[in-house]
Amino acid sequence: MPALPPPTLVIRNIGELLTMNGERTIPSATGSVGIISEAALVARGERIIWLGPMAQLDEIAFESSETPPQIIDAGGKVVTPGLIDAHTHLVFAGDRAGEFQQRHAGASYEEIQARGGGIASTMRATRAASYGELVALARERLRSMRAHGTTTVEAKTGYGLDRESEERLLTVAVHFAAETDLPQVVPTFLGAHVVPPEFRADRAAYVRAVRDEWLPAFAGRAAFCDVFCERSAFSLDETRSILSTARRLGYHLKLHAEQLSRSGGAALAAELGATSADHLDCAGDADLDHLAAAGVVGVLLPGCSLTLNTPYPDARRLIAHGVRVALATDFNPGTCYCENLQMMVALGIAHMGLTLPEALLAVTRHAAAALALADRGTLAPGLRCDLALWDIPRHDAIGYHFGVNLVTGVVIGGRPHPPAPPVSSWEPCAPSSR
């Protein structure tokens, strides 16, 4: 075979390399987890160029280069694709820790809202924050996500709720989409999160502003448009109007659907060809059949159930109906202040009926599908070299050992974080005609 291009990164001595689509598989109702034992992986720049058994690495011929690659010895530990968080509200100011304590002392959401809390509280803090403050806050959160193994993050607007503030939130998300040392950010426009106080007397005017003014202005900057379809947020007709316009403008579509009640949002997601429908706590069997038939990914958010002390969505129901399941943090200041996807895996296994392979697929391969990203979430030559390096000898510790960080580092686009140790000796085979 012809020689491969000279590598820039070599990871050796991997105890278990989970490809999520590999040679030796663990059965799953929605796919398979590929495991290569005693493995190695080679990348050039952002892309994987080879992976396989460690014993075969010395047989691979690489073109010569004056610059040796970075070499990482995985120490017999586990390597997986980088984790993908397909639903977050990354950019906001302020916090609502006091509300968390009030809620668990017995206060209802309505009582908290009447005191000026809820989304309106975050909206006020976010509108008052400068662009620089929002960038600094988002950077700190992305660093925490990276430390826990996340290499791609969806980031919604939705806490500005006026044009100037929503554009500022989107600009922050777009800024981080171009940074290479942090998880890659996928921007989502969620101007239709709730109706802000100043428009409650004329909600139709707010819907028109989102649909007819903001969506055209932000087209090409946000990858997705999302709407919170719920009785306390936006009706089914309002949601259809906004998302139909977004689709015509070239946005991919997402929905907050069936979280608090059965609103019809899941069926609408299927009707409009949305990439994902998120929450789905109250989805009916017919809703799940529609989602499966349309290929819509179901994104479940167990951190909300933990924070709100509500029943967890039943992932087994989605799988039984043929819906691909993703897990995400829903990182936000009110209902899940958690950047750790490892914790979502543990909750998915313990409370939602997922097996470990299904839970791992839910934060890699299926999470990539929930963001319409075909170049990550699995490991194969030609795909992005986004990896999580785990300090465990076997992957079955994931979800079992919870409440701690099992990840020691990540690789984002072929760049290790923290940086790889100094280069050791590298003596690739010379090119040959094999």
Given for the second form:
Protein chains: 2
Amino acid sequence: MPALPPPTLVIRNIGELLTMNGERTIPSATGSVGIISEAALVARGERIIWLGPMAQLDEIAFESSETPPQIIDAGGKVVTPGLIDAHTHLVFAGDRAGEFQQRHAGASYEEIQARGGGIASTMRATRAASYGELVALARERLRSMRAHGTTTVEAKTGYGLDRESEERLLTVAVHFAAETDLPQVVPTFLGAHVVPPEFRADRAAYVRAVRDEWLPAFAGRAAFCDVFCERSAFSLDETRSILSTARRLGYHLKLHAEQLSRSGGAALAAELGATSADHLDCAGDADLDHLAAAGVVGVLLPGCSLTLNTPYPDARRLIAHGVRVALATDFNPGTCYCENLQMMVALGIAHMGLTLPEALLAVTRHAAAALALADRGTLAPGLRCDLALWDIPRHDAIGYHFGVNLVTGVVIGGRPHPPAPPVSSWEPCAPSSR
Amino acid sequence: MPALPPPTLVIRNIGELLTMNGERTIPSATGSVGIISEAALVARGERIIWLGPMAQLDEIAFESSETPPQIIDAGGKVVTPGLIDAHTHLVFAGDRAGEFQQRHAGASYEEIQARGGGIASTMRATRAASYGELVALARERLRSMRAHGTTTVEAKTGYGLDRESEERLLTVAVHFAAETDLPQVVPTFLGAHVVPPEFRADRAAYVRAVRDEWLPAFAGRAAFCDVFCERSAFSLDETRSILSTARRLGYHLKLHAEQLSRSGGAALAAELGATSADHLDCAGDADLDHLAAAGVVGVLLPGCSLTLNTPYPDARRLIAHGVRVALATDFNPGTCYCENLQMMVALGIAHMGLTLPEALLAVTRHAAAALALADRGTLAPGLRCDLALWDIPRHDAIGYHFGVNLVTGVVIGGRPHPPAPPVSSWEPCAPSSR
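Can I have the other form now, the form predicted in complex with another copy of the chain, not the form predicted on its own?
Complete assembly follows, chain above in first position.
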């Protein structure tokens, strides 16, 4: 084996390294997710260049460099790929805590809407917020997500609902590409979230604006186009019209599908070759077969079920149909104010029928697939060095030990957060006794 | 008003101070829980000596002292009583993460028991652990609880199940009285948790040992005696026999009642004047009426429902019957590995029908009642200065913003954790602009 280039980061003394690259790569994998015990991992820049058993680290030849690598001692604990949150509404202003509490004190959705609540209240607050305010709010949320192990975050527009405001939200999401110490943000254009009040009398005009004006204008800046396909939002025909145009313009596609009613959105996602179909609470068996056949990832969002006190989606059923399952927070002010993907893993195992390996795949490999990202979600040489460092000696504590943050740090593109303490030489990299 | 003695701690600039002493003190209170906006709080030693609107702080005369008080600026955020976790199995060794994951991968309880799992595996690990190991494990858990806002923790024995081991667990719980920077621990003797294997052939002998030997020996060290009244544990007659003796010996009483089946435990709790009846998932209407009439607090444990994927207890129903509801973690290795009471508040609101005021009462005032502690759970002069400091400007974020830790620090008996930064004089106590 030829010498590897000089490392910039070495993580040693890893108790369990979960590569998520197991031998069984089928969606229903309940077996190995790829675990190396007593492992080490080496990166150069933002990429992994080596990983394997700790005992082999000394046998690897590295080219010398004047700059010693950063060294992290994982203390015999668990390291996984950085978690990937494939469905969030990251950028908005205001909160709806009062509305949440009123609802759980017995107020109906109609009463809350009559008091000016619901999505319209977030739209108003978001439209009124400046670019700087929105960046600051999103940054705070990204920091909280990072603190809980997340290194990639999808971020939807959809609370602006006019050209200028939607573009502001998109620009905020794109902005974070320059902040390399934060999770990477994948921007999604969700102009078709709901029809805004000023278009209620002519919803066709809103669909035309989204499809014929905004979509072309935002192409290249948003990676995905998403539509909320639902009785209260956009019809199947409207959804097809918008997403077909988006596909021609080079967007990847997502759908909010089958959340509150059986809309036909899942079958449409399969027909259009969408990357993911999200929610799926009301999907029928045929819908799931379509998704499986088309390779569409099913993104399930248990935080909504907790917030709304509705049944948790049955992930087991998706897996039985051969659909790859991702779990995401759906972080948003109305139906899930939670930045912590670990919570979704716990709910996925406790209430949705997922096994631990399936739940871990759902926030790593399958979540990467839900974002059409081939460079992350698993760990191997050549892939991004995005990691979550856990404060547990065995991965089976994940989901079992719930409601607290088990992650102590992350690595994003080869850079540790919190930063690793400085070291003076390459020598400390030799294996120590455990 | 005469001058107050010199303060040792001043907390200023509190956005919302929740005293939990509202005008409506009935169990079904859904209204005020006592909120002072823009407030301050002053303590001397471990007791509160004043609280009220920030604007009145300068009008209060304090005797002078050479030692300036510690000053905490709450930054316009929320302060509540320190949270009280009224039901935990704090002291044990080992974990059952593997068993949890096997169960959620489809293994039956019988299969898990056949593999040596279940409560017996915790008993074996706990019996094998030294006093020092058990203290270290409990201390780590108490630190995590404290980090999540908890300042008082009930701690049951029950994983020793022989004289020597039960006494060791009890001594561990009592030990923490000397560690004043940790939550205060209220020890409960739960020798009657299950019949240990060596007594299976003669369960009456085990009941006699608990009742006639261990109970008298441990009197004065454990504040409570608790019995798991359930088909798989102890019968109603056995429970009555043990608890009646405990009452004569001066113990306060608790019962694990109506968890897995309708056992009659709730009515027995009322008959014996128990302080609390815990779990109550299967309690009937008459049971709840008995509890309400006798003033027994109902302690509900939603973490078990999450872990076991069973229906959440209906707290609304208890309140409708006039039962005071407390929420606790039930922290234990088998059915709830979670130290975070905020999680139980979120589940209480989301899945159990509690309003936010009711859920807050359930981890403060009513939790104190479930431990027969009159000196905490609400905030007023003369009561303990046990506080939770929250990183939120309005208390309605509690439960809404879930799955993360919203608490930044606590005060235990007038001592802040993490410690407040040093200040040189009393002057900074004057109100600043916000």
